[in-house]
Amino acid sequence: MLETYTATRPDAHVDVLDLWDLQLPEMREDVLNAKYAIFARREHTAAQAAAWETVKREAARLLDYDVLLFSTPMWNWSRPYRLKHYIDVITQPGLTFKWTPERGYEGLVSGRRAIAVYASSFDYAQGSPLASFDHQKSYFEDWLRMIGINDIQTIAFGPTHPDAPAMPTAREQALTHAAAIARTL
């Protein structure tokens, strides 16, 4: 899809965001006490406001981008431990949503797209008998509506197992797929 995409437009930028070789920050008590305290409306104290920095950048990384390309592989019928740790650190008030009483929660990452490309071992497609075992999209997809993106295209790949008989279509299939969508980029 990269590729596609960058050799239709030569001029674009592209970030690659490899979540395994990425500094996250801890999910620890200084980053929990930020978010608590800009919840009930408090100002930081020293070590919240600098933990709060470290998920700053990580949120302002994302707000950069026009379109969103995730690649991800079903781990036990969801997301990697890395991704589920990236959306922990990114999903935050005032960052990527706000919450009021009245409308509950409004995404602040409004005027995106998202492409997300799905691999698994097996076919989790809608009909199949696996079907109820995929737990990766829907969570995907509803976070990303959470955080204001409704502008979202999927291309799902599976079964990827190279002994599987229909591995090779759905290869192909998925590869026409995510060329076709780089070339509405």
Ligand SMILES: Cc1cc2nc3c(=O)[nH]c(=O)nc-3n(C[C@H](O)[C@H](O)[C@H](O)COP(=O)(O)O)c2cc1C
Contents of the next structure:
Amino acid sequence: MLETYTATRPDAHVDVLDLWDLQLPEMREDVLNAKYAIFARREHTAAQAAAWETVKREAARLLDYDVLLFSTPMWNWSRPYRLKHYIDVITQPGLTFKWTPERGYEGLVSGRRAIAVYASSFDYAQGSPLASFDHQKSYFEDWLRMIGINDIQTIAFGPTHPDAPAMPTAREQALTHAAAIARTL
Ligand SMILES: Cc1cc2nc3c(=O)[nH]c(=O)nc-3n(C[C@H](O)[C@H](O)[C@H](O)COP(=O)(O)O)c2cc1C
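Okay, that is the form predicted on its own; can I get the form predicted in complex with this ligand now?
Following is the full complex, with the preceding chain placed first.
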């Protein structure tokens, strides 16, 4: 997909973020207290302010881009823990959402387009026997909407299992779908 996109838009700036290589702050102590201080309208301590800088930096990196391409495997019917860690770091009051008693949650990441690519050993498409086990897409796309991204396109590749008879067709369909979306970006 990226190859088609960069061929179509050679001028585009592409930033690839590999969550396994990213130094994400631990979600404990100063980061958590910094978050709760914002909800409680308390000043950050020096340690909390320093911890919050790392969170702000990560959120700002996401906000720098107008097209966001996510690619994730299914792990135990949901997302890998590393993706959840990333979501926990950047889903923050004043950065990617706000909450008021009057209006509840409001996403702050507006004007972005997201493409979510999912892979799973088996097929979880609507109407398939395993559909109710799919907590991958619903979780991830609810999160996108919660932070304000409503323009979402989904590419699902499943089954990826090499012994599944439907695998080659599913792969072909996912690649064709991805290339078609890439040309519209
Ligand atoms: C820890 C772990 C848990 C997995 N859980 C599931 C699962 O619940 N359902 C499924 O269909 N595939 C599951 N898989 C298989 C992957 O989703 C599948 O191999 C996918 O194609 C991996 O994509 P990747 O090759 O891009 O990492 C799991 C794989 C791993 C490593």
